[in-house]
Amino acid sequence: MKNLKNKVAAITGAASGIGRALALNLTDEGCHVAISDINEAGLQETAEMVRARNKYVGISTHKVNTADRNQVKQYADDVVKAHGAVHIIINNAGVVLVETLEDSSYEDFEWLMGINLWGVVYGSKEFLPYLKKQDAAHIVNISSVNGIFTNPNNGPYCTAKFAVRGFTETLAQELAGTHVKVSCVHPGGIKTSIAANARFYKASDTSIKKEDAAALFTLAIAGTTADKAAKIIIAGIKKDKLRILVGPDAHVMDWMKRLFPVGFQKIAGRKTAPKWLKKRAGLKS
């Protein structure tokens, strides 16, 4: 889909972070946007930013819990009613749970899977009938570098992101030869509020508390802005790329996992954060 002008893109999780940046950057392409989130205040802020950015594009806002299949189905119907069509669905909404798999409650695990996995499944399936009516359409599902390798105390998130990868790559195989293209996105560390908003119980390095973990992520790990991430994703959509790696760290870690599948997994599984990383984030060793 080389030309996004006058196309309609639906974006979940658009109240902040990558979702908001996608809405703004798609607006620059002349793309109409139908943004959704459960955070209505943040959603309205995004809408105001979009209108200020390009007054000629259409925008609609939708309060949607992506873990609720009926709400996602209604979202797809409402987008088409509001805009007349939909060409792109970007299943971006995501949350984080920091806890061991052993100690994660079923309720917390189900909460994360409902948004991070089922939200992607619902979004893909409910929008697909509308997408198939278009001459060109695209499904974009946000996985993670944690859909390539795992970290301790990040098991529910890794489980969901590996599943998103499997779902998306299979969907791409099944839709090969149709007008609907599919992309699986693997962001590395992106400067968003996802870490600060995590359900945090205990990190693998038990000396790190929630506020320390958020600082560590923001100052030492997240090296790519949400705006840059959005630009990379949109470039991937234009090139019909199946796999979109976001950020230099994503490329490095992808190759490390390919070259040293066992060794890199052991390194990623360290339960103590390196002293240099803590220092970079301004934390005590």
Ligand SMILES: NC(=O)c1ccc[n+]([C@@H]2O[C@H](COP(=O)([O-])OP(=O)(O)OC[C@H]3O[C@@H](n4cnc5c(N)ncnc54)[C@H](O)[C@@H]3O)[C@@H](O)[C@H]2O)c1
Contents of the next structure:
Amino acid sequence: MKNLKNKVAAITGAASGIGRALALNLTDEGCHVAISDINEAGLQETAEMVRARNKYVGISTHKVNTADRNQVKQYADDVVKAHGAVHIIINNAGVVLVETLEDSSYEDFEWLMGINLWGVVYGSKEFLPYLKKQDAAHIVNISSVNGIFTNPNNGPYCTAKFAVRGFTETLAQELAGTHVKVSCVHPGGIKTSIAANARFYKASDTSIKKEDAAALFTLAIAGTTADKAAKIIIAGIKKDKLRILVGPDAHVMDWMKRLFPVGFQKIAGRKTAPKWLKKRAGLKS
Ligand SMILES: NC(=O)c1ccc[n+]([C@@H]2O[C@H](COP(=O)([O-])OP(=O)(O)OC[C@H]3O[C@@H](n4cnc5c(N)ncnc54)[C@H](O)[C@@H]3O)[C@@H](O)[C@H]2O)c1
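Switching forms now, from the form predicted on its own to the form predicted in complex with the ligand, please provide the structure.
Following is the full complex, with the preceding chain placed first.
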């Protein structure tokens, strides 16, 4: 979809981070947005930011829990009622759970899968009938570099993100030759609130507390801003790219995994944060 002007994009998880940045950058292109989240206050804040920056685009806000199929179906209907059409769905909402697979409770595992996997499935399937009515449309599903390789204490997240990749790549094959293009997005570390918002348990790295883990993520791991991530994703949509890697770290890790499929899993599999990384974040090792 080369030109986003006067198109309508629905974005889930738009109260913060990448979703918010997507709303701001898409409206810079003249695209109208229908933003959703469970966090109503954050959603209104995003809407205010969009209105202050881009006066002439349409914006609607929708309180939607993406883990609830009926709410996502209603969202698709409401977006079309509000804007007359929808051309892009970005299934972006996501959460993190820090715990080993052995110790993750089923409740937490299901909570994460509900948002990170089922939210993507519902968003893709419920918007598809509307997207097929357009001459040009796009489904964008946010996976992660954890849809390419795994790491410990992050098993439910890796499970969901690998599944998002499988779902999205299959959907792309099935929709090939239609007007509905499909992208699977694999961000590396992006500076957002995702680590601070995580459900964090003891995990296997007992040397680190939740606050320290969030600081480690923000200061030493997340090298790309949400704004830059949004710009890369939008450039990928414009080029109809099936696979969108976000950030230099994502490119490096993708290559490492291709070159050393077993060896890289071992490196990524270390259970405690290395001293140099803690030092970079200003933490005591
Ligand atoms: N930040 C990173 O380093 C990174 C890396 C790879 C992938 N991602 C993915 O990018 C996406 C966006 O994450 P972010 O980094 O902007 O995080 P974020 O925490 O800033 O934003 C996530 C948003 O999702 C919303 N959300 C949570 N549960 C929801 C639910 N049930 N229904 C609707 N909305 C819900 C939150 O309220 C929040 O506004 C996620 O899918 C995440 O897994 C992020």
